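The chain below stands alone, shown as structure tokens; this is the form predicted on its own.
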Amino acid sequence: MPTSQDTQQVAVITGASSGIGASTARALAAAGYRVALIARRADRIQALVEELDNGSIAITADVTDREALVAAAERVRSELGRVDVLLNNAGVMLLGPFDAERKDDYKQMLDVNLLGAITTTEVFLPLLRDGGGDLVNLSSVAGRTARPGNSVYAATKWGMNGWSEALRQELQPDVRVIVVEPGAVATELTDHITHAETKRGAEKMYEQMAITPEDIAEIIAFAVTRPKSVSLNEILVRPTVQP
């Protein structure tokens, strides 16, 4: 006879350390999902873990790394049975001009924010198809347009969009492909920037209108938990403020 935690819903989220991540977690763990939290800060997610006290569990992977990755679904598999929500959030901001100076920056932009996102539904989706259930893939509003500065962000994003309704119409209807798209919101994304004036303009931006991750948090809840016979495939989510 299966028990409860059988049958307790499961969400799988990458860069759960902190900002969108952390916050989703705590929404769906309040939402009755244990979680599985993955990110390279052990410690931070570890402490989640304690807080949400619910069965969740914390494992320490980076999504650059398919092997960590592979190992990281064979604990979610064994410890926690199911995956009910995927939610691809690892990503990285390395705003600046387009030139040599910040060729690693876009490597490591390409390498997580897409290629990342690509490889943990590459390993997940087994999982996630077993339970009919949701992929969610944070984007952003850099995925519907582009400006100075954010190209290489842009395009990851771009691409994110692109991946994700190619997804949508080949995995229908067993698993429900949802894409988020937030404006400004007051992440760490800012602190990762190299390039210093870049820097300088979007926290002064950011502090004038972002948004909280409780906000996004909110939403993605919202979208899985809708019955199976509604899609929210496309969110856009702005500070009533931005431009």
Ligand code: NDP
Contents of the next structure:
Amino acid sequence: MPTSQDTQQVAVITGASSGIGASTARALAAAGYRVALIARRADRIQALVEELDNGSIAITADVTDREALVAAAERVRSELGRVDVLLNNAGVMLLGPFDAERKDDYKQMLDVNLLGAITTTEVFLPLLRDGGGDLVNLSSVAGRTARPGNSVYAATKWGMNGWSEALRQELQPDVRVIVVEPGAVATELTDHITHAETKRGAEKMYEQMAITPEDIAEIIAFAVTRPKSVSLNEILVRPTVQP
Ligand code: NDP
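Now show me the form predicted together with this ligand; what you just gave was the form predicted on its own.
Let's see the whole complex now, leading with the same chain.
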């Protein structure tokens, strides 16, 4: 006899310790999902599990570490039993002029934003496919536009869009693939920019126009709760005042 826990839907969210990931965990919990929260900052995701208080779990893992992701999938399988939504959200935006000073930033962005999402999906796909689920990939306006100072960040997000579109065709009808492309959203994303002048410029722009992570979380929750016959393939969402 299935219990209510067996039938309750489950979402896995990478980068769930702050910003869009944390807000989406709250939105999906409100929609009835238990959530596996994945991030490196254990204290943040543990506090969120306590706040949600609905059987969600915190898994400390780095998305660049495949073994940690395999262990995470095993925990999700044994403790939550299923995966209905996988949100590839972990990301860093280390903007700055293209030169050798930032080669470590480039590697980190490729490893986390693109390879991290690909590895997480490859590891969780059997669970996601089992019963049909939603793969939600957090891209960006920078996945459709390009400008000076964002070259490698844009490369990761353009890469994510191409990979997602191929997967959309390959995995349908078992798995819906949904790409979300936000403009400026007020989170910790700009905190990590290493190029001082670029960081100041980005912070100024965000102060002037950014929307909230809750705005994006509501859209993700809307997309995954559509009837299974309906797939919101690509969602571009900017602050109204963003050029
Ligand atoms: P935050 O900085 O608030 O969140 C980023 C999250 O990624 C954190 O939870 C962080 O957790 C996690 N993360 C970073 N590196 C790793 C890693 N190696 N392993 C696991 N988790 C990691 O920013 P946002 O909420 O804004 O960013 C979420 C996504 O949204 C990103 O992919 C970003 O590119 C995208 N985006 C954001 C926009 C914005 O304007 N804010 C616009 C367009 C897209 P921890 O440090 O605890 O590991």
